[in-house]
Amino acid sequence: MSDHLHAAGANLADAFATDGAVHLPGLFTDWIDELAAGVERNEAQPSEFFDDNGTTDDAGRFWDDYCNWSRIPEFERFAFQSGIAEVAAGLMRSDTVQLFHEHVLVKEAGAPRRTPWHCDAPYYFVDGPQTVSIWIPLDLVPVESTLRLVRGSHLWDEAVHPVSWTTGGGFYGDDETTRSGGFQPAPDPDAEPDRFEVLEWACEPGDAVAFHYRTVHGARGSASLRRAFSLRMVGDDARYVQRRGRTSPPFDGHEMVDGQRLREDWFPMLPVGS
């Protein structure tokens, strides 16, 4: 873990284990220009996974893209040189940190579209106790448009049913309102504020919010530009899980089986320690 977090490391790891999310102010301030250049390059050269998420010409766009770190040098430098793996290792209490993928999410000024309440694990073919996403805003983010996370939801017995961000229907083509396949319907924390505690932090550029793959989260629309870069990582105990349909990202042709660690030639180890 980086020097300025080392003293608080144990407390942060405890909070991450209990709450499923922590706020890390000012962690990557020195990397804002680098990541912003990468996001600009990503928008100009989108991948096959680029998605406007159903936004229209008369509204601010909400676009996202992922799995571009190997072709966008700014993203690759950040993953391997920023020290983010040490932070991830400390939070997960893992000896190793493996890169799963990166994700860019941009809400343009006036973008009305919400990010629906969801957790990431059911979309992925990897799961386990040692997983972490580190979300980094590249712009000033007021609390009204920040990432919102349901405290302790990573410890629920059932993960939240995955839905399509574009259609709102079940991601695997099933009914998202019923319990099936070990999933539960997405909660509505705003409708039941006494039942759920929402963690949400106003953020400066270069702050970070770290959260577990099973932590339920979402976001409102944004009145101002909100660019965010997120790096998804796994630790010692994460394993491949066969889902009942094509995952997101799909990583076609991976040839892994249930219980296997992610193949290192596709999902490289990140440097931890000196």
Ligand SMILES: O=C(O)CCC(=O)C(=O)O
The other form holds:
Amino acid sequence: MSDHLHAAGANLADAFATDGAVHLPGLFTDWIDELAAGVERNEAQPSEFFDDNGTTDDAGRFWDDYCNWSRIPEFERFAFQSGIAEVAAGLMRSDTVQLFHEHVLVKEAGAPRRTPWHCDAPYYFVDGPQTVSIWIPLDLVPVESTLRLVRGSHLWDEAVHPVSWTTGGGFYGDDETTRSGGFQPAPDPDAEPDRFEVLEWACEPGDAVAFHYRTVHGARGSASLRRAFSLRMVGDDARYVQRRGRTSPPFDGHEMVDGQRLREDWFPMLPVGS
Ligand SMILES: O=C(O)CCC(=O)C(=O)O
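Since we've got the form predicted on its own here, give me the form predicted in complex with this ligand too.
To see the whole picture, the full complex is given below, headed by that same chain.
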């Protein structure tokens, strides 16, 4: 697996730096069953963060949950034993890789619900040039329902204003949906194809799409079951950032302050180069 990455390592890291997203075919094929068992366990034993995003209709739910790796052994094994940290280190060009959290996103067959265009960084209390989420579909994903990413958007001066996925209102409790406070409204890349280039790859189960926390992304609904496991990691230069409102995940009582590295007892270092 690492051989695959090493073979194209420098090119991939260059593409990640320029585009803010890369497709890594077949990287985790050996881990599909393990991750699928974890997703099943997660659904049977949801956390307080489990959310069906308002999709209660029979057409197919879009549910998500996160921050469960320490109680779901399949997720913990994947984070520490799959070699994913090696991949993250290579892409971020970082010596260290720290686990932020994992996120499961499931669109049941027929789920009409889109994933709105957004970028993750403003929802998080950590930021920096070296960040990466690695999104791993566990099912065949046609291009119509795959993750869609705006090429180069991680380099924009203003991040996209964070909003609630269910209400569309300002995530920090603000009502602004227009440009303000260092944010810009979410783009509509389909309406302006000359302005925005969308990267989107049909995926086999076990492929991976790696993207920067500032890369704007979204997805359409899904005609077929689309289970995805996303592991969020940070590198050497990522630091705690005090946001102007709540964050997602919240991690209540963390006691970190602006400029600190994430505390290692909550956000463990992952093995790199072992
Ligand atoms: O799976 C999706 O539809 C969206 C994934 C996503 O937003 C993420 O992993 O940050």
